[in-house]
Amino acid sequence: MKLSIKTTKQKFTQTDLLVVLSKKGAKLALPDGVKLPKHAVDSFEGKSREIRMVDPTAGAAKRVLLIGIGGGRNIDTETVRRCGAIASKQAEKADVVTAAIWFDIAAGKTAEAVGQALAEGVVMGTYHLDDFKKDPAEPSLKRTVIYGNSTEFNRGARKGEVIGAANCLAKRLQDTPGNLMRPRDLVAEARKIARRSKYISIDVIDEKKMKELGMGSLLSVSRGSSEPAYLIHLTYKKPKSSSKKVCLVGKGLTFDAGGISIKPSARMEEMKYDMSGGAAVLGAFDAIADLEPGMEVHGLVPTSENLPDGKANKPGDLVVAMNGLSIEVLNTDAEGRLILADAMSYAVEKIKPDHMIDLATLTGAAVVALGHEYSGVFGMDQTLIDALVESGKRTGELVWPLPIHDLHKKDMKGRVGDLKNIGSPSTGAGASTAAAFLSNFVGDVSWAHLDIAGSAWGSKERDYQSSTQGTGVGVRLLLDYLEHLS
């Protein structure tokens, strides 16, 4: 679908479907010439996400869809985002080719954020993955125009279009079956992104180079697979950008069977989503190519499969990470922290970032603690944690702080090696002990860990995301963080 942004002062042109957003209790604002039956207008209240399809009596629209955004003094951007997705879905349902969205509501200081949210929803609402079907359904909707009533709103809408597309990219990477989204395929996707901008470069570290760097922890995870592991390193650096340097690290386990500590067969097919952190980092870089933030940004995606094989890690094996720490692998299904350990050590030694954020579908304990609507955030830098919580509120990708206590760190000490890769059953707090394990690989860098095991898939239906597909979580969160950091 092609999306265009115009102003409400421009001439309204013929369209198959006109979508009008309206506040509760406010007079309905329509383009010049468009008239609706009085009973349809009178019966529409403008309640949040209320919809009403109407046949107009005059004007340049074949049909009109009214969508309410609710009442109150302030406009809720999450509601607007959902309404944008409703508009796209209803347009597809009505089998129209062209649609126009009319937004003529006073948004004041929030106009840019509202425009961004609307465009994000419009784009994310068009997401579907039919690529692998014999006769894929061809979407009817080919073109949508958003008419905004201010420069600020339209500026936000243009940004929202970019961010919505980046979210859809992450969802496509997540939803692609594991035999078609292998480590090598993530590398290919990263190369495509790097080619989109002259300011983005890529370095792909293969297993030979990993061995030279001493990445025994990452390498140990891929031993059970015929697919080689890689560490993808994307760098965005624009001339005259600030000296601030941020590193985003995303777990890229393209399929996780658990290794020798094999998972139960029920729902194992969902383990294609174990690369959701990596998908978020690649999605963020896809948007960075267009948004061009004002600081240096690095993206690291350690990518591997975790399968059982004669060469695979065995419970009790000892591996050594890049920073020299030895790790007892007591459970081969706690592999995400093993590949992150070397990626984060690499970041500390080679990149030396001011801030580092990792995203990983790391623990079932995070799902138990927070369900599917929140990502857990851990770290030692309260300012960074607070910034991510605020970004979560602005984007609807909600984040909740969880602790790393000294007891959690102590529990991850090994008997044979320096560390062990799982905590003790008596300690519990599996999400916190996993974060405590990672804290050994960040040095003095300002760092936050996002456990997205619950939020990456399985969330409730939210108009712009499905309960049966990946959510692309992290893309909008990271981009908002970068924007406000700059």
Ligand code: BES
Given for the second form:
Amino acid sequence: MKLSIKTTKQKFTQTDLLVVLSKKGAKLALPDGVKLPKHAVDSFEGKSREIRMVDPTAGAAKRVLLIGIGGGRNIDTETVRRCGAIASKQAEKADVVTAAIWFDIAAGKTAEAVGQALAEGVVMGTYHLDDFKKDPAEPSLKRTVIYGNSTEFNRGARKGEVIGAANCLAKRLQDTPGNLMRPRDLVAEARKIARRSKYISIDVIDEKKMKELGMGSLLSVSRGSSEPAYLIHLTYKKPKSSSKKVCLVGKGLTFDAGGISIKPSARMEEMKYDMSGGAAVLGAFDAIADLEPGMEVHGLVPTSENLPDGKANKPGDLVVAMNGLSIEVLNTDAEGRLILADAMSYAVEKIKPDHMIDLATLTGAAVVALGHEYSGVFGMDQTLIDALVESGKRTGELVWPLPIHDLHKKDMKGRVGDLKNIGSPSTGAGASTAAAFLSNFVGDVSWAHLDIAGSAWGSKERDYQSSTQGTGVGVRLLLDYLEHLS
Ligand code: BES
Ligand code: MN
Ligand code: ZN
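Since the structure above is the form predicted on its own, I would like to see how the form predicted together with this ligand looks, so please show that one next.
What follows is the entire complex, opening with the chain shown before.
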């Protein structure tokens, strides 16, 4: 679907489906010439996500869909995002080729955010994964026009289009089956993204280079798989970018069977999603190529499979990470932290960022603690944590802080080596001990860890995301964080 953005002052052109957003308690604002039967308009309240299909009596639209965004003083952006997705979904359901979305509601200071949310929703609402069917259902909807009523709204809508597309990219990487989204495939996707911008360069560190760098922890995970591991390093740098340097790190485990500490078979297929942190970083870079933010941004995606085999890590094995710390692998299923350890050591030593944020489907414990609607955030830099919580509120990608206590750090000390890769059963707090483990690899960089094990898939249906697919979580959050950093 092609999206274009016009203003409500421009001529309203012929369309199959006109979608009119309407605020509860306000008079319906329609394009010039469009007339609706009085009873239809009178009985439509404009409640949040209320919909009404109407046959117009005059004007350049074959059909009209009214969607309510609710009442109240402030417009709720999450509702608008959902309404955007409802518009796309209803247009597809009605089998139309062209649609127009009319937004002529006073949005005041929130106009840009509202425009962004609407376009995000419209684009995210068109996400499908039919590529793998013999006869994929070709969506009828080819062109959508958003008519906005202010320059701020339209600026937001243009941004929202880019961000919505980046979210869809992340979802596609997530939902693609593990045999088709291997570490090498993630590398290919990253190369595609790098080609999109002259300001983005890519360096792919292969296993040979990893050995030279001393990445024994990351290498120990891929040893049990016939697919080689890679560390993807994307760099976005504009000639005039500010001195601020941000590094985003995403866990890219394309399939996690647990290794020798093998997982139970029930729902193991969901472990194709163990690369969701990497998908978020690649998705963010896809948008960065278009949005061109002011600071330097690095993206690191350590990518590997975690499988059992004759060469695989065995419980009790000792591995040494790039920063020199030795790790007892007491459970081979706690592999995410092993690959992140080397990626973050690399960031600290080679990139030296001002801020580092890692995203990882790291622990089942995070799902127990927070469920599927929140990502957990951990770290020692309260300002960074607060910024991510605020970004979560703005984007609807909710974030909730969880602790790293000194006793959690102490619990991760090893007996044979410096560290062990799992906490003691008596400590509990599995999400916190995992974060405590990671804290050994961040040097003195301002750092936050997002555990997205719950939020990456399995969240409740939200119009713009399905409960049975990946959510692309992290993309919109990271982009909002970057936008508000400058
Ligand atoms: N990828 C999993 C975490 C996970 C589990 C994410 C379920 C989403 C749903 C991770 O690699 C893992 O296996 N973690 C273990 C750690 C444990 C062995 C300390 C876990 O959470 O069980
Ligand atoms: Mn695991
Ligand atoms: Zn994992």
